[in-house]
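First, one chain by itself in structure tokens, the form predicted alone.
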Amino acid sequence: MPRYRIQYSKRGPASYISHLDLVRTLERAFRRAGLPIAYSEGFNPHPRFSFAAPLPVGVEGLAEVLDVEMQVSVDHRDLAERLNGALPPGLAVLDVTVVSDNTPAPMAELNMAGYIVHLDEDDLPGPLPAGAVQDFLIEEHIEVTRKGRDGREKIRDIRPGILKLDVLSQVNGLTMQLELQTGSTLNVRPEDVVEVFFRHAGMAVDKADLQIIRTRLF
């Protein structure tokens, strides 16, 4: 079957819209446009699309990655017209190319994401110490608890999967980007890598004053 490659933004309201609304909004999305998507098989038949990597809830996306399979040919630009005309506010095509059957999924081709993290001066415990961004970087493990599938708590070393953090602006709050390891081996969320810089600067942040954006795929 024909393959696409979406490369789309996720922005505004419809950063709230979660994974599993997302999937069903592409799905009338794509039925209002006219383009003959492919199902699966079975009982359930479901819309073959392969995400990147899902966004959370409330987190914006300004380049993200989806595979979808159709019936049959479609010229790429003439699908990028016809779904962004279908599209809710928030949702937008980027970009279209034709991807080969033996292409891996997005998801098993993926290795890094950058995003962008802004906090409200309000929201700021106080300004940041000198030196804080490189005296976070020398450490050789730091470490975050998270609670795995089984409920209990796992204490994780994210040290490698911190590959870029820079504070870019000290205006009206604090503006930092960051270069993160995504994928199944190491997945490291740019709010865990913030709570616990503030911490390591000896300030506390509340996650849900961080205002993120996904900037990029690798």
Contents of the next structure:
Amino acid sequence: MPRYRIQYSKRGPASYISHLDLVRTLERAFRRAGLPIAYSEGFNPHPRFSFAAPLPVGVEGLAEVLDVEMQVSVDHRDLAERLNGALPPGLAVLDVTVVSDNTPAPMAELNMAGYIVHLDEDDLPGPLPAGAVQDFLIEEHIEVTRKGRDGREKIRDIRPGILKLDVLSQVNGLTMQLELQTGSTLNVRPEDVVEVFFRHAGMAVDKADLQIIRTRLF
Amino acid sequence: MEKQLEKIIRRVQKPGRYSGGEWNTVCKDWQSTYIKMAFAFPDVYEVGMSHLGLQILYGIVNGREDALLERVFAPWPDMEQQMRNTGLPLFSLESRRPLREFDIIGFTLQYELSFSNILNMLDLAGIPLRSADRAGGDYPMIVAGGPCAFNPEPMAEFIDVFAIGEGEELLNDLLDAYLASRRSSEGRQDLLIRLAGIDGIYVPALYRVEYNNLGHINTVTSVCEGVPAQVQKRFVADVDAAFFPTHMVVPAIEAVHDRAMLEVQRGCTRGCRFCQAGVIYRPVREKEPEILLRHADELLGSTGWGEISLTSLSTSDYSRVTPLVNELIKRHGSAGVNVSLPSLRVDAFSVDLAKEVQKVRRSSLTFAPEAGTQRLRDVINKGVTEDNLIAAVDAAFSAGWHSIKLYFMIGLPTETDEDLHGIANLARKVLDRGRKLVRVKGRLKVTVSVSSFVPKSHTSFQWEPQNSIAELKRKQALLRELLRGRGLVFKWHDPEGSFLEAVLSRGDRRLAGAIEAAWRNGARFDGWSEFFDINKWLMAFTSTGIDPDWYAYHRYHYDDALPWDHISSGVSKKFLMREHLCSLEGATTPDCRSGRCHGCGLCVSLEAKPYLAGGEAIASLSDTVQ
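Starting from the form predicted alone, produce the coordinates for the form predicted in complex with the partner chain.
Below is the whole assembly, all chains and molecules, this chain first.
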């Protein structure tokens, strides 16, 4: 069945749509646009969507990636235009390309993500000490604790998944740029990195204060 | 506000409840629109967005050039905490404006256990709770409608204006009058008097309640000229011509009922004696199939929902249900749209219908015999026999369902333990049929779900006391014993919630203090078992000198004045009395569709008539008891 790779943004009110709800939202948008998507076989057919990496609730995505299989061939420009006419505010298609059957799924192809993280002045615990970034990145192991699905706490080393960490600006708060590994082998969350970075510098931030944008997947 | 909101919204469980921006949302220009109204649903987003009434009124008001309607739902306790910590006032989803900036706030009263949420929402909006305390300031006018407005008295101190009956035309009349009043620069009192002159509008402050020396209500009288002694409900005479929302707002996070709703008819002809909806939505009015099909096309096209539900009180009673279902499947089935039937009658016909629409036998099938013996089913006038039920479950098991849910009520008038044994016997008979007919025996399951009877205003059982909490618990324990065994599942609700429901549903104005005290004690989301705490209410009743037992357990006499006597559903009290007497004798009253009018008085008092699709007449309209 014809497969298309859709690059889209998820911003504003749409950034609060959870991944599961996004699947429903897109399914309905395709219906409204009169674009018949393919469904899986079985008792509970679900749409043939394949996402690169689910976006956490509250994080804006500027260039997310999704593959969709259609029941029929559609001109890719037409697909973009019609879908854009049926998406709720905050969701927008940026680009559509036809992908061949043997192209790996986006999740397999894309396992890095770029982020911009901003903290307002009021939420900053204080100025960053000089050399905080180098001191952090020099560590060979950076451990974070997270509750697993079974409820037990798991300690993981996320250092190998941190490709880049930079301070972009310290005007009107703090703006950082991150490049992190994403996917099933090691999924590093930006809020974890920022929290542990501040802790390393002897300060504490509230994760809920972080304004996070995912700029790209690569 | 925007910045503050973004900050707190990241700290709550489901930010999608408060972010707005859903498909088909209407955002009108604030400055240039004369009347700003908020529709306030006193429950969480996922519940409120499943409500058809919201979608109807949203379309009607936003369809007017001179008015806008925005939505607001009860904030979940985590959001409430954030709002109180940061001082963020309750705001609407569309324009994110504080509720205080609206002209009118309309609450819907769907269930009594949402009353505490109404107080909480007013408080979070920075609006004084009591109508009297708002009189001086420039506050929004607080309106309430919905089924619980048929006994508005417990909420009378908090609400300025009640809308009794169906809202399609009434809300337009109300907005017109509001506009006219503003154009002539009237004050709040003149506005209220003007509104009270509209059919279906009840302004509680314009009525005086007097009590006798026993503390019972003696009289309720209007205190000013032009205000009717009794308020008649409104209803839409021509449902085909009435507005129907084909551009429903599609929720951003999954709602309880996340599907297109197609209302096939309004009203129900069955006349179950415990049922308030069966009275207040009379007469039955079916819609024409062609109109429904057109609405379905538009609705599915504009929303993209993959499921369409045929809603009404008893969908299999809709006279054109089979051709409608077939045509819907023909038109939309290939696009993967499912048709669902939420309320099925207990018979083989309904199962066939369900079979038609469900290609995959995924879920269980639910029937509501309501009582365990024929005697008690006759008392409540539930026109279902054991044969009907067996035929229905046989059809279901044969068609491939292996899970059946049976709904019953306990604590019904005249109930004895024999009736409870009857519930268990019926469940076992259903299980036996399943053993014969279901192929994979291991998956066979019969679930018995019991709720506790709550006497409701405007029904034949309005005079009846509720069973005590202890008695209901004893009955539940007995059923639990009787329903042990492989393949049987027993489900029940804590009777404390039903007790509170009874107090509030038959309450009067004197409950205001207790409702407010309960809210101050922290009562919220009383319909949610994880939040409901009867002790908050019991403390509130004690501290305000109210005996809740009296309200729930008192047997009214026929000649007693009832707190809701000045609100008319169109059905005469005489008829309800006669039905009550019949029930005690176990005498049944046939379905109004059967062609024989049994004189409920509605058609005469409201100049109404039942309407079936195609214009077929059903009941003769001469009334026998007027």
